[in-house]
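Presented below, as structure tokens, is a lone chain in the form predicted alone.
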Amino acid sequence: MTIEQYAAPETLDELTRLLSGGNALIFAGGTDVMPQTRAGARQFQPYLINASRVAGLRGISREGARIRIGALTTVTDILESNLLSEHVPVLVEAADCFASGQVRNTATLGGNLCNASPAADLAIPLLLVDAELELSSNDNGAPSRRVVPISDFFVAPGKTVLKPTEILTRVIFDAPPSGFRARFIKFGTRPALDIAVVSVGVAGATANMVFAITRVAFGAAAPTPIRGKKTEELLEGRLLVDDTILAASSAAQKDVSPISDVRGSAWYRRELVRTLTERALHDVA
């Protein structure tokens, strides 16, 4: 499809008004969109919109108990954030496994989530903290916003609940409580430069080795990044001892539905889920 118009708006109002017309392809860093269009996996639209200049959508802040991250915040911003290192180091840990330094400087949090890859690195730690996503649009000339839990955001590989006229503007979540511990492990042929074969995140508040507010998440192990509900139920309120960890690691295999592809078979991915869940839980304990 031929690009007929190009725009680089500088305000959110201008951006949402442009999106309200439909037939638009939006990008920021372009680290997903450009390779996909060149490979034929995604088509250009008549309207190409560069969102990278929109003011107010880049940055990390804390307001009261809540942490807010703008959708245009780069992976490098996350990696170098003192605020996130103090309160949500698991998100920084995931950023450290993300692509290469050059890509991190350009790739955005919003792009990583809206691309909706089952292997999206940043989705896993955000599932661990019950993040909410702010979606903005222009409704008949008036700004409109809605908030969606990240667990409801992903629909299928490459698909989200975003409407064609909406854009992800912010990621918001409560600062984790005292005693909150988390671990992210990504398995691939290389530490950062490869797409995950499987990734696992485990989090919870520990007191006297008892696990509470349990969160478990998996990447590249289902059609979308997912929470491991069966694993969470088994861990909640339990002592993090060897027997519990082994039982939870086995339960994790029932939470996932991996496929076989060029990076690994479904059987191999299930084994990785078990092994990495066990390793993550031992690290947290």
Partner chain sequence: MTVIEKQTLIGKAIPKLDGPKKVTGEARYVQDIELPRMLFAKILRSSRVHARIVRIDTSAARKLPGVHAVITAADTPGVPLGHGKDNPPLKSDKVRSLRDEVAAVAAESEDIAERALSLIEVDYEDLPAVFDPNAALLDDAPVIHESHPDNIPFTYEYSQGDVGQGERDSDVVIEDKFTLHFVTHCCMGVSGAVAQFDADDNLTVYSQTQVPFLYKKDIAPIIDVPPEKIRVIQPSIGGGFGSKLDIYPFEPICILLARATRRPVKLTFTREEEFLASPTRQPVELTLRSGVKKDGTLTFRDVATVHDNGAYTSWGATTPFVIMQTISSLYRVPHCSYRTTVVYTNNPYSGSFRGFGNLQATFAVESHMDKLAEAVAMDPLAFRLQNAQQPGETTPQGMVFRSCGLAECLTTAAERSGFVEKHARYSRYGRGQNGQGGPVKRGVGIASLLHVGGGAKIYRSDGCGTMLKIDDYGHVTVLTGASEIGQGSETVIAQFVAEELGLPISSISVVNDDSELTPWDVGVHASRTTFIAGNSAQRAARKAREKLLAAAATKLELSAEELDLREGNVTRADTGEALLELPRLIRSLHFAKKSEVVMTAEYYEPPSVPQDKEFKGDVSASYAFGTQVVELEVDTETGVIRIVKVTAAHDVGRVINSLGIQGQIEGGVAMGMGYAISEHLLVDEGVIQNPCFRDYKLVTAPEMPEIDMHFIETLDPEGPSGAKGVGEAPAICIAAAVVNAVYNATGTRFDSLPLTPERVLRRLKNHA
Contents of the next structure:
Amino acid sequence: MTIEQYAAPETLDELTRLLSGGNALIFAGGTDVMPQTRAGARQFQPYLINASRVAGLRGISREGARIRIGALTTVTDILESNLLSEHVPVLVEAADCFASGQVRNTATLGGNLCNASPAADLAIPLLLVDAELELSSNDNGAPSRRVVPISDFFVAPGKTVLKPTEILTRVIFDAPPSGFRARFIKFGTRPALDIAVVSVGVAGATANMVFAITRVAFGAAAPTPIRGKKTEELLEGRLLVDDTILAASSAAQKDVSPISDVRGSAWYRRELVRTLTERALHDVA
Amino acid sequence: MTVIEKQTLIGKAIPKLDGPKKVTGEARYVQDIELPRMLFAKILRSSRVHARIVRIDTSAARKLPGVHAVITAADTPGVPLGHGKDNPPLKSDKVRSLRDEVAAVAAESEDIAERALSLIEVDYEDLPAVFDPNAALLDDAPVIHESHPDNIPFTYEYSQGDVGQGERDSDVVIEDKFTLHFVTHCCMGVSGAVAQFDADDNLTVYSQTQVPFLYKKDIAPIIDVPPEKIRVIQPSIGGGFGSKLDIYPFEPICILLARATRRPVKLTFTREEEFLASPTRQPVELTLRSGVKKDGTLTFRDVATVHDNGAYTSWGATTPFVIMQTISSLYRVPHCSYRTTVVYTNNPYSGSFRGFGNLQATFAVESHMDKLAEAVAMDPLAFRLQNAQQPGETTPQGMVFRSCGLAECLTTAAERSGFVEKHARYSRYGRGQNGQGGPVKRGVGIASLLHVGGGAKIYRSDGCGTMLKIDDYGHVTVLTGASEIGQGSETVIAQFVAEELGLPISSISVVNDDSELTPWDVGVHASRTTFIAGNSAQRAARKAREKLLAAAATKLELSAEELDLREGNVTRADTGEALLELPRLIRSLHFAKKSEVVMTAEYYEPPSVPQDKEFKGDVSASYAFGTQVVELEVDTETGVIRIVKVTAAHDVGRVINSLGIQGQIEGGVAMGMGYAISEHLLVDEGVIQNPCFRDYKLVTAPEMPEIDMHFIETLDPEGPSGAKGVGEAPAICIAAAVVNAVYNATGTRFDSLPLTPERVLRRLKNHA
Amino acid sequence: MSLEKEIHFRVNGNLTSVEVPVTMNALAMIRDRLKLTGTKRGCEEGECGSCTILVDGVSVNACLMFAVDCDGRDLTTIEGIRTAEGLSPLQKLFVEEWAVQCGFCTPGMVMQGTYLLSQNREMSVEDIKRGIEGNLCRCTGYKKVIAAIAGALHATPRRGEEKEDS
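Having seen the form predicted alone, could you now give me the structure of the form predicted together with its partner chain?
Next comes the full complex, this chain leading.
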């Protein structure tokens, strides 16, 4: 593929205009795109766009009940955010076991989501908080936006609902209510510098004095990061007693459809899904 | 009168001499060499595991602008390389593994060379392939090398005593099959070379070799250049661990391209290529039968092994030499028999790797030591101590343990780790008794090792040369044959010389990287450098010392015995009083009527002997021992093993550089841990599945356990200042200690490695 | 042929401009164009940390960064750590503690260590271990690297001077 143009736009408007013809490969931190293009796993397009200079897309803020994270926010930014530590520590936990210090310093939230790895670490906690993704484009000269729930964003390994003319600009979710408790467990053989063999997230809230699980999510256990709908149904409104946790961790195995690869067999991934679900539920119970 | 105490450098934490250039990025590795007009080379490798080469068409590649040469087997002398001389640098008739070199290109950039490779057309005719060494032994198995229709390049047989008698003497006999896996060196600096011919056809190779002098002899026929016209320069080497002991095809290919183009050529691997095309540790299937009397006396070991040689023969095929030492002589064993069959397959081929077969052998032997102890209801420590050798013993294989700290290593490691008490306690807990009901079980395991510590006489000489000169500023240049691969030999050699000459370490320069200047040495292997090169350097320095003291005695009208060299001066031996500055003494020698320079040379040959035809003999001038106790946790629901603490007691003879030796132990423990629990080169039908650091898991910093180290100083009578070699020892027994600890924790005994989480969980859950 | 782009940036304090293919990574630019070969090519996949550099004061794997993205930034490579006064305190400790064996991972370790120290935070041994989790070393078992970083973290300038004298 011959690259015809390289651009490093400084405004979102400029960026979406460049994208309006499609045919573009976008990078921000480059931590996925660079090795993927080198390995031939991802093809260059006629336009190579460096999104890292676009103003206004890096940062974490709270407006009322809404927390907004710009797509160019790095994993280190998330890890060091007091706001997130206070409101969604589960997202910080996920950032903490993300790759390595050097990668965290450059890898962006937007990049991690758009790369659409089934194992994407940051997708799991965002599934737990029903995050919405703001996708921006340029519609015949006018800025255009749409919002998709994260549970609808991923399509297949490496594929999302993003159109070639769109870019992910923000991740938005409601600050969880008080009484929200969540847990993320990434299973790798190391504290970090690892791709999840399986990851599990659970989250719940207190309603009518009862803490119950409302969201369950899994990584590296299906073609995309997924919600554990069957597990959620089973847990809905129920007290987290031992029997329920046991039943839920078995239900979790029905939610997943893992593959066998060099990092683990489908059998092992199912075993981990059960064990980690059980542990995560015990942790928040 | 004040008496000035003599300072010693032996045992001190002398900073690493090559440290400053390495922490500033100034050290130049092969990857960093750049010569004027230099071209870049790339190798086309086989896309088949076993196939006949029907046609190679390089015409399109040759036409690509920027390409200067494309070579195939037809452009080489056709002489095979490697320890088995069965591996042509470029293959002509057929390919036998996926890494096989088929053609190579030299071009103006790596990109152009890569593109040229893609233009080379090769037609293959697939042949049936075999990947399991046992299958390769069957009558109708595909033949890998026509010269060996049975696929067996080597067999070894060894025996001592009478195993039948040993069996009759036994109260308990156990038998197990142990299966060891593929791992690879993962040197942080990938393989590479730069080759250049001058107008007189003299060849200079910038090589990473660990054996510069044998290299010249070995590579000469392959490239058709006489050895005397080859100069080997060793830039800083980004890790060795045995991987650079043999000649591999890429080096002659690089040299042949340099000759074809008459320009300097550089060839470096990518990381993926490093995984695919550098040597491995040899996978071994080892069947061990052991016996013991009720009183805890070992009676016999009977061993049969099958080695997966891969498609070609490098040093991996000779690891039985080391394996049989551990089988015959790690603890007292009166009767022993050992048979090995080395088998060709279409897998990657194995080379030498730190420990050289001993990790595999010790894994089996020390697993059995635990099982035998349990069978006769003895504590694992007491059982080992009862069978441990003492100093002065000669083993039935003929190894003479002039110094032997095995028993002290055992007791030290056990006492410092609280082994006996913990072992008893955890074994009760681990089986679900006395509480500790959670999924995470704790265990403790012990294992020891025996390894050569004073070289290994596998060549006619196991020696090393040193040349030493002192200039008129009192600066010493030491030219040593010993190669520096990061282990710190340079610093240790400088310490020995400085010690003899009473000079600060800063007065010593070590030259060790240019075969044009340095004297012969057999190479960095067999944990020999501190011992052999150290002895050589120490003796060369002693000669210089005698010369200087004799000259000073004449000048000062005293006897040489009354004098000493300290802190750059000639001093009185008794009081330390400075009498004459060393530079002045040397200048007076230069300017004397009968002038002379202070230069000495030494060739140290250790008093070891080659093994006889029955593999018996005192092959090393010294033997190293060690014991490691591993404490770990097993998560029985995920299979994860977390090593909490390693207590290591090593018989090192004597500590020469306290930091250097700690570094060897710490690095060896990390490497041994990787072998035990995380590293696994996954080879499926000859294809490596995980050629990257993402999926081939080296131990990372957060996984490092606490290491409690103890040095047992047995002062070896032949070692330089009493030291013995310890480069390989720390990696050898940890895998055995790990499986013993896992058994202690869970009651489940593993007979294969690595103990990666999924493999552990499958076994714990009896899931096939 | 890949599209090329001229970029301007600062490296080790000096303003530089080069024309690079837009597909090139910063590691290739640093080593092959700028000839700063102290930055090592260990895997080119972001897994080993041998190519760690500082970009605007933040540690990154140069192999994962597009060279064109260096435009307008401030790069520090291992060649920029030693000052006119000599080795940095961390470099000195790497030498004294034998945090170096073959040395191939060392420039990356020193860069990551320098970055960690620049954060001006108290760090436990566990924090330091996590801090270098992206730097692979095959020789040392990391212990002495950790000791060197911990030493630099806790060393006062006074102690540094004493060491120099000894």
